[in-house]
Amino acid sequence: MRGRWLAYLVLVIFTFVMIVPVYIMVKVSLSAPQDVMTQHPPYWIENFTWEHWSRMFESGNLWEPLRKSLTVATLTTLLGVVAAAPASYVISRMGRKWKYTFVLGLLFTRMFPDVGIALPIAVNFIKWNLVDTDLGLILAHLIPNLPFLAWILVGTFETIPRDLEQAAYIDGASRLEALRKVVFPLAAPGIAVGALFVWLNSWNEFTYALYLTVSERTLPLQTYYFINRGDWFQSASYSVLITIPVVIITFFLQRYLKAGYLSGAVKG
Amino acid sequence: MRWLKRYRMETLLLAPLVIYILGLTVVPVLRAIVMGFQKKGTEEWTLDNYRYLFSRPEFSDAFWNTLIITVVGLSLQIAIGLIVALSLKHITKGKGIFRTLTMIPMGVPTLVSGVTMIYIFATSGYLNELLYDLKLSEVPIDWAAGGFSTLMMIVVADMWKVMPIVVLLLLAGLESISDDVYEAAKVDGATPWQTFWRITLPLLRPSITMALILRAIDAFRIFELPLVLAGRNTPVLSTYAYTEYGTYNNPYTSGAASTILLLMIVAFIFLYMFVVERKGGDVQ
């Protein structure tokens, strides 16, 4: 009995500190100056102010770098899935001494640190004018997503049997048709909560954005650069437009944040 | 030949993912590696980069916060995590929603859960004013003036991140356990203590070292914290790989160090599966 309260009281001092800091970001965007730019800042909002978000839609800021993000993020997907999900499902049909390699490949890559591959990233990008573009940055997104994508997808495709390719081809498929039709469609829902995953995870971006811009910002960039400039409440609006989408997204996909996923969402 | 044609259609499908690897992350890191041992304009073999490096204070500065930062982090992750999990597999109700509120921190992109940080760790931030309210300090403290405070500043940050992953990881492997082991040990009259250390903990070893694992390499290549948070006061070794590119201009002593990272990363997975984990091997 006592046990169980004192699990309690862990949880709730454990969601409390998590929560917190979410609290505080809203708070710092919402709150006047004087709320803030003070030794001894409140913890509530107690002068109430619009004027940092209006700032932000109002400045000419946002829109530039709003719409990179979305697209960036948007193809990077799309690619991601088009690349990542017909070699998924190869390795998933392969046989284990294989597949075990190819797995086992795609987690290597991720022991590569972004700095090492950015850099001669950026120095190829100069040379070839892909510096600030939208598709060198989606092909640097890449870079980290699809073998993440590879490998949730892997898991999808091995839970379809077999025996359902063996009956289509029997009904007279052929090879193509039965992954087109029967396949396919089985691993859509994991193919999309994978394609959710990415999106998300360049929408977040940092690093690779970081090397491959001098003045065509993604959203990550921009607040950046308000934060460099010492700006709290306008990176603040700002960071609070980035995680909004990204809440929502997480809590719908909460269900599947499942272990096996997780070791492989694990971003730095 | 033959076993090309029998199967063209498998590496068609596997192509695309294949060369972009080999293209896009392979070739980099390896071009990465060379750099490291090039001249700048020349492109001769040289040492000098590291030689460069080693003789950085602030190569060794780095070197040294990134060790510290992850291996004072995964102590602390692990720890933490291994208390939540146990909570949460303890109760019985609203399980769903403390794991709900829990996962918010994950959603949370990097460099945001950053600009956060910086409200809370700054010198008229939120923790300064709690200890001023608690009345633990009265005067302000500099959290990102350098030295250990800074580096458990950057820790709590990435904690505050990551902590839900590593949670579930555990939970997860502690939920994999079957509860006839728990039987069987209540009716041996094992205490609550002596069933963590002899059952729980042994069977949570697969789960741990995963996660323990994928933790330490993202711990290694941290980036976005310690930039927005300690700037270049206090390096780790991807910030000063970033300054060496970024700032002064110079690729190959960017290499060098970004290699010096990919070999730690190596090393340590290298260590932890052939000395720990067959250690704990032979004592089961």
Second form
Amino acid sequence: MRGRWLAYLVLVIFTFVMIVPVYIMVKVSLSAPQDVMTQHPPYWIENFTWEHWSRMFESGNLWEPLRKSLTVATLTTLLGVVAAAPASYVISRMGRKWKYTFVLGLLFTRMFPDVGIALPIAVNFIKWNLVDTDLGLILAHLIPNLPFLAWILVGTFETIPRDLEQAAYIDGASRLEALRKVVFPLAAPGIAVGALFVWLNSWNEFTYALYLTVSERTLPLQTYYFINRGDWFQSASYSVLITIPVVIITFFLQRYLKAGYLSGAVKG
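Having seen the form predicted in complex with the partner chain, I'd like the form predicted alone now, please.
Coming up is the bare chain, nothing alongside it.
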């Protein structure tokens, strides 16, 4: 009983630590300057205003970064799933030795920090005229996300018994039909989780965007621009805007994040 209360206390403290910065971010974006630029700012919003959000929407600097971030994150996710799902299925059906080698290879590609490999990638992309293009940023985002997604999906396909495929073959299904009607529907929760992580990684990505963007910024770069200028109200408004799609997508896909959901998908 004492351990349960201690766990609740830790959970409350952890929730408080996580929520307070988000609240302050929202508060700054909706408060008049006299509520923020003071030695003792109030905890609650005393002088509410939409002025900072109006400036953001009317500045003409929002829609292109928003379009670019949405386009890059969505296409990175789609291309990543299309490339990683079949490859992960093949790896999951390999022998133990080869499967272990490929999984180690996937993890090996994630050992290098993005900031260390972004520069040589940017140098090559300059030669290929991919700088400041959506395609260049999509390809750059696939470099760290594709091994990560494949690593998740290998684990997902491993939970699907081969007996289900054998049963489909006995019923007259071809290999492609077995994959389309049996394997991939059962793997859908894992694919959704992997796609969610890839979309979030691409949406929030900063390092590659900084190297590969000259004039057409993404939303994280646009936020960084206002932070550098010291405009806290525009920084807070852009930060809230970046967070809104993350909250919406996580809300609709959170049921796939439940522990044990993947293993439960093939039971019964």
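Predicted model, so just to flag it, every value in this text is computed and none were measured. Numbering follows the first chain given and starts at 1. So that the term is clear: the rigid core is the largest set of C-alpha atoms that superpose within 1.5 Å between two forms.
Asker: Tell me, please, whether between these two forms the C-alpha of Ala178 is shifted by 2 Å or more, with the rigid core used for superposition.
Answerer: Ala178: C-alpha displaced by 2 Å or more between these two forms.
Asker: Rigid core aligned, does the Cα position of Ile249 differ by 2 Å or more between these two forms?
Answerer: Yes, the C-alpha moves 2 Å or more.
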